[in-house]
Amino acid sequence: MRILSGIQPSGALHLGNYFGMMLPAIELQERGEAFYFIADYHSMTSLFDPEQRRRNTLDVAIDFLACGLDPAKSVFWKQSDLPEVTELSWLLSTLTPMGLLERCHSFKDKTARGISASHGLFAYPVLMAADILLFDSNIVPVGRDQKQHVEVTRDIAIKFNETYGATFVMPEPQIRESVAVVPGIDGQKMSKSYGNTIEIFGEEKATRKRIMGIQMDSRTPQEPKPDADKNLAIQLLKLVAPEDVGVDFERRLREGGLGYGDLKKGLFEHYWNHFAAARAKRAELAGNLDYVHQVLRDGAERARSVATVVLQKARRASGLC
């Protein structure tokens, strides 16, 4: 079985970016071929500052690694570091239907924000599908909201190979429901367009006054909360607290007499002792850069053993060689 899963450089990595891809693909590398990589050509559509893309890199290079990512069970590489997705990303644009593309609901919602609409925009589910395709992908680890991207490199793959016979496996989702979408500090969706983040690495001052300022309703300590699993802290704290603590304040908010201060400073201890040993971990990391580089160009050399092979079946059978 191999694993394929890849992660935006846009800004600092959260518990949204943790919970929904990280952790799933981390596991995985225990349960397959692992290939994982940094998708800074994807980021080009958001993010337009050279030197911010290339620390951003750097951060999310070092980020995985101190959060259990092993280059000796996954292979980890920077997507621009393999020009063979681009050019596989031209071969399957010539068979995308454009109304295939126009029902993404990435592009719609992206605009809706204020990001400029531009061809990269609009064509990003065709290069995901080159990620995915590229590397004879079985599973994909996505959050639920990239869910449909997959189902349209399926679909792509079905029309290549109707077109010019098998060439690509095809690749199925694979979602964890429990956090398949995690809740930012204002209940939506965590993600950095919206500013709602908890970042994994932050620092611990600004980090602990951001999840103080969560937002509560106004009934007070005593009064029972029969919607206690509705709760933002509750549910963030399930994440990051054991099973046993989480349930025990669910049960204690419940119940009443547990105050939304407390819940507040339970969230933010159990945040900062989940990730003690990654932040040791990536200390150690940014104090050996060399290590993180040779990691990610060892990495691009056996993703692109596999990633010619595949690209020069494609070729062949569209006729290109």
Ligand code: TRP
Contents of the next structure:
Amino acid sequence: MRILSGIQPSGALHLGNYFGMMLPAIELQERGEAFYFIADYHSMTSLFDPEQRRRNTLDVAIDFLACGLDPAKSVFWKQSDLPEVTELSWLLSTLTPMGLLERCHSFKDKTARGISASHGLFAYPVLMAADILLFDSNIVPVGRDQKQHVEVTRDIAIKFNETYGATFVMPEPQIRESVAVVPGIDGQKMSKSYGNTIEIFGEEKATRKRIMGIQMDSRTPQEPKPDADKNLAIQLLKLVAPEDVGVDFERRLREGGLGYGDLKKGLFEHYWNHFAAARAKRAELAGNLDYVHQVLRDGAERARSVATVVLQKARRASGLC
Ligand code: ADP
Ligand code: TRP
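Please show me the structure of the same protein in the form predicted in complex with this ligand, now that we have looked at it in the form predicted alone.
Entire complex below, previous chain first.
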């Protein structure tokens, strides 16, 4: 079984990225051949500062390794180290109906927020299809917002296979329902673009302030709160605290007696402890960048040995050679 996923270097990684995609990906390392990459080509649709892209790419590499991506178990590389993917993207784009891309929520959301649409932003799902199909991927672990892109990939693969003969493996999205949409500090989906994130490796003081600033209603601590399970801090606490602790906080909030300040304090403490080991590993990696670069170079080489075979198959099937 081949597992593949990518993450864009478009800003600091947050709890939505961690619980929605990174943790499932890390756990899947044990279950098959894991292929994970940093989608720097994709980041070019929304980030236009070269230095920042370089810095973010290295940060994502360090963060992912610190969180448990194990290069002995997973192939880990930087997308643009394999420009083959852009060639496959072209082959696929010639079979991709415009209407399929026009229907993509992610494209519609971005244009609705006033981001002017480049051809690259519009064609983004085709490049993502190339990422997935180039490695004969079976399983693609992602958050719910990426599900449609994997469905688009399947449509494109079917079209290619019908036109040029069986070439690509059909991928399946894998979404962990309990964390399909991790909420941000304003209750919307946590996202870099909404400015509502809690970073995995945020600075201590700033993150405490952010968590203590989460808006709550005006009910007094004593009042029972039958809707305790809907409380944002409870939802986040349940992700970062041991199960019995989460259940206990929720019970105390429901019954009355737990103030919002104490709840948020508990959330911060459990968040901070949850990532303590990863934070130490991160500091170690940040002091050993040669190692991080070497991991990505080795990963690119291993990824290339798969990609070149699949690309050649697609070239032959379509009559390019
Ligand atoms: P962002 O929305 O912050 O820009 P990305 O689009 O780069 O995040 O997402 C990277 C990965 O993390 C994707 O697989 C995405 O589905 C997942 N992800 C992002 N935000 C969340 C969230 N709030 N809940 C669950 N998964 C998420
Ligand atoms: N589009 C994905 C995101 O923003 C990142 C990505 C690019 C990806 N290529 C991929 C995810 C291939 C899974 C498979 O999160």
